[in-house]
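The chain below stands alone and is given as structure tokens, in the form predicted on its own.
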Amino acid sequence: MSFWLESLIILVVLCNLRVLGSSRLTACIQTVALQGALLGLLPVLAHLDALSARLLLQAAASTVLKAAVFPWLLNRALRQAGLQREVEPFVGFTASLAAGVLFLGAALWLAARLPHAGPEALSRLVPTALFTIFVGLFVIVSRRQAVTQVLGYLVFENGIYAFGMAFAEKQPLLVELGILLDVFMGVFVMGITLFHIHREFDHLDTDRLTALRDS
């Protein structure tokens, strides 16, 4: 079990780095979808010796939403907007990767100072969760395209989900599904917003929306 959890953690970290270093929006969406699928498997891998219907339902709901529904909505927005790349972000991709290394170091430092009473294997998830949260927030504030900012929101939520799994072994099913429903509605509303922004302004560059004028 520990081997599979450690492999999952490494893959989640690599997904974060790819999101920071890639300008191709389709690749970023696929990477976030993969990260969502990996984290959807987390409760199953963490409790292979005590699987239950609740865990399987949680894993299935999380995987379907994060690995299928959300990417489909974002890919649809990309096709309608005709976007392919994140052009001229506020922070360049090389600098973003350098910032990612700093975030990883900060996450490791902070996680070492947090108390944790759960299984040792899950405790190793804490720095990964913090790193994912940092990356999500950084993507939100450092990118121009609204689609990429939505991806940052999803990465941020993935970090919160992983952090919750590390610190709360047994969560009520309704709370878990409620969080997923909130995220689903958030992404759904963002998708509608992206569609209307592109229809009205013929672009999704949020920096160009800072000064709106009457036509």
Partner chain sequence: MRPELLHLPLALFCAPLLPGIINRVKAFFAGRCGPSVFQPYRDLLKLLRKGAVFSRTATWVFRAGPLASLVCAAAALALLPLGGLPALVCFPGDIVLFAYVLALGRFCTVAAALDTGSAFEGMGASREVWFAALAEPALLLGLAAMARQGGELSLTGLYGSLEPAVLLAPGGPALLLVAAALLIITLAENSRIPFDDPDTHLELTMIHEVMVLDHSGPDFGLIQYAAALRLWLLGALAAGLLLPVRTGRPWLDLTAGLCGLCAVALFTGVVESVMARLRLTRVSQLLAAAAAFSVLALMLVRGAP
Given for the second form:
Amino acid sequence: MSFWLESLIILVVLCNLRVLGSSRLTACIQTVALQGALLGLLPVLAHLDALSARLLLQAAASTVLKAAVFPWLLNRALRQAGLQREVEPFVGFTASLAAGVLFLGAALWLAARLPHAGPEALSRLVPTALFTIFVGLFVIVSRRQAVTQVLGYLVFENGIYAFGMAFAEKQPLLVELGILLDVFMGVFVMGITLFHIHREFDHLDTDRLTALRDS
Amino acid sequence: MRPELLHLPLALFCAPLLPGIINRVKAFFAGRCGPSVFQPYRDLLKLLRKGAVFSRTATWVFRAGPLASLVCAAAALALLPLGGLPALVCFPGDIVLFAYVLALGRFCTVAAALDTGSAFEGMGASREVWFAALAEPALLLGLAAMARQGGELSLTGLYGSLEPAVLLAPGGPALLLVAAALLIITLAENSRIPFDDPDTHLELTMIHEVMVLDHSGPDFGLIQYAAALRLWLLGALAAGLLLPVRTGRPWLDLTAGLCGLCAVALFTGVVESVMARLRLTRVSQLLAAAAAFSVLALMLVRGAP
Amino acid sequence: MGAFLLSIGLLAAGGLGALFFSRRSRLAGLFGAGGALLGAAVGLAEVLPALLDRTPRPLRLDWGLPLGSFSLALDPLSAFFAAPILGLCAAAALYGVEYMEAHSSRRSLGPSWFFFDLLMASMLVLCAARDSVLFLIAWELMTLSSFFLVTFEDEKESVRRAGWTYLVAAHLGTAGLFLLFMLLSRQAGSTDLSAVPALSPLHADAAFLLALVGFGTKAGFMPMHVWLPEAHPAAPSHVSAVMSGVMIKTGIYGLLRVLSLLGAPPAWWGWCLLAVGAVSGVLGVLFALAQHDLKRLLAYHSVENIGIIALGLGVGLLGRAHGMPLVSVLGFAGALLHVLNHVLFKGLLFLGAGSVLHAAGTRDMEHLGGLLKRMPWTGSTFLIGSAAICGLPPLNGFVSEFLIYLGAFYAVVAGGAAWGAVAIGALALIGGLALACFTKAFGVVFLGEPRGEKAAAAHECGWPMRLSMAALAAGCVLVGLCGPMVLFWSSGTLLQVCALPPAAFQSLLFGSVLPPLLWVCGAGAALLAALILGALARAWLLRGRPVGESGTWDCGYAAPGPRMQYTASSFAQPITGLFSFFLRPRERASGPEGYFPASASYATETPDLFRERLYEPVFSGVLRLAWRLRWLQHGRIQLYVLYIALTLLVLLLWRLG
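Having gone through the form predicted on its own, I am curious about the other one (the form predicted in complex with its partner chain); can you provide its structure?
Starting with the chain above, the whole complex follows.
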């Protein structure tokens, strides 16, 4: 069992790297969706001996939202805006990959300083969660396109979800649902805003939106 | 007969089969019959029987290059275990010698290419050292990850202690990342798609092939042979990790190792048939990704108990 | 100590003789180089036995100065650094006899030889000094004599600029050393270095940082390396060889000497050196790759190799801090052997670059090419040096890098995965990039067709120059093949640096360090043998076959010329482009225009990142502040005397009041 759990965690890590290293927006969206699905699967695999309806329901809800609804919304926004690639991010893709490796190192270093209780197979979950949070923040900071920034928020949320899972034997349902709802509203509102920004300005480059400030 | 003596002659004899298999796979995907898998042997024999033509610009460096790269590949072979068979020579740290002997071969090939004074060969040489500079950290860090998981410092020790249980143990799945990195390095170091197209006929787009453009006759044969050996070397590293069959019977393990090598050749052929070559700027990204895999694996393995 | 002092005396005599006969260049060269060669021979007779002798016999003379004393001792650590100084300076002196001839018509060579001998003598005293004041005096003499050597061709503006950069950088470093030795002397109560007591952690940390900055400036750690790429190309080539080969190593010697006084190191010292080493190594080789000037390229490679040495020291210190004696021994052993190896191959490469400059009159690689046919000796020895500096087996560079690698791998296995991985990754990246850099340097300069008329008319140098290059090349091969023996000879030094109990050290050395090294060198010898056998087989294969000659394949183009060859810049471009974030190359291009384009040009230049971004803003700020003080300067001598008198008065009042 630990083999599958650990493989799952490694896949989550790889998803982060793909988000960092890929310039194609559809690929990024797919990767984030995959990451959501993997994280939805994780509690089921971890508690296979003590499955409960609540657990299954929760996993199903988050998986559906993250792996189907959000990607669909984002893809729609992409289609409407006619975007394909993240061009000229603030930090290049190879440099982002290198930064990602550093983040993982930092996450491992930090996680070694946190108390950990739970199954041995999940001991890599805390650093992975921290890593995912870092990557999410990094993507938000280092990319120009609004769509990629939304993706950054999603990755960030995935990280928080994984973090909660690593620490609590049972998920604090309310907290998790609250965050999900927040992000859902966020994605929804952003999808609409993106569309309007695009219609108004003909681009989705957040860097150029600074021209709107009061001067 | 002691089994470690067997691997070297076996590899020296069978290595040209690998390019044969790759060509056969590509022919299959293209809907052709394709040449026999033994065609590389016939090519080699033919080249070895020919005379040679040298450029007037070239010096002894050009003449020494092919031979040196072949000797280096053979020397690396002496350090390589296969399918449970120990290597001819093994000592702590032979990992480093393995990587650097291959680098010596590359140095000689590149120097020989620059010796012709041709712009094409200079370009190929420039790209070769570029790829290699990025592939080297990926290779050594990947092997370091294996060393951390296995607690061994020689190739024979590393691959000898591998068995399916190791991959299933805590930290084991991270080794699959090393395998992925090794496969990428195998493709890069052997100038295969998506890094380089061995079948291209335009000098400007070649990398490895353009470096050896001026070699002819027996020297060219040595180059072809050395290329087959290099495919064997790096392919065996990846295959040994992905197919760690340890039954305890040497012959069975050896067969499994050979099957692994054939699988790597099949994989290469399939990649060459279904993928296009990457744009040059993307190449460094892929190699950086290989290095990132190695570092991730190094971080995620559990370490020897 | 007798022979050692005699050697210094011979050097002094040679130098003074050269100065005395400075009108007659032949005689000056005879005295200068003869003093260096004789001094080296006599000095080696004392220094080599001291390598394994664990009981140094100190020599102590009072010299009548208010501070310090003339106190010397040769322990294995001193001897290990003194021996390469003697060897390389002898080779460089022999080389210099012929190399400097070309300048004899225009200027007197006496002062140059005087400073050469003075540089050599001051480095020797420095290595053996056991007194802070003596150490600092030798340090300053070394700096000044090398400054005068660098500014030999002072009619050139670039040389003067390089000289000033060097002088300022060196003295900023020396300021750190002053503080360091003041701290040590204060704790010890005397200037005697052997009297330093165990320091408190705070003092030890401060001393370590001061040593890192002070000695690091001389050694060329990034970002204190800025003087290296200026001073090395400006100096005459045999002086560059000495400066890069042994003078910067005195920085490493000082660091090791101070570390041996400071007791058990905390882990962060090791991390510090590891980080400095990784940054110096990787950025050093990257900047080297972006250069077109052959000697500037070699100068940046000195930064890279110092980085490798620092990586080894870092691994050694971290191993010691984490209680892994084997890792510590391997790291220090690699660092020490790399010191020796860098002396051999970098000396060789600078001498080779000097021969190229001598023969073709330019250091710009874009105007060179095809020199291997015209200068077979220089070319072949340069090839050996290039392969050695890339760390390729079976040459010496591999032996030392292998030891550092092995230490890092043991660290990864034993639980120091983070720092082990940093060392492995940095070394591997440095290795790959160095290969790119030296295939470029050797390929563009020596292979292909000449890219200019001067290169086409180049000729091989004479026997003194050939002899010194061949000796260094032979050293590269020998150390590569006899690594275990060399390590055994340096085991006394190693023991001193590792600070392990001798019995434990011996068992580690013979049990775990020498056996893999024996394998490596055996494999190297086998590789050479296989190459020779292969060459014979190839010759036999081609015997009696038709072997033709023709032009290089040109893709059907009818009139290929040397100008069409790949240039050094284009060879390096993919890698410099990839790392342009650090390198920030400047391009000046004027493309072809119109239907019948007449001319087009493209030039790149890669100025030093730290010089441009760090030092120039700081120094221009200092300059602006200094301008504010201009009101003090009138140029009237009366006022200056007044300042002096006032200062004296104030001091007097302060002391007595």
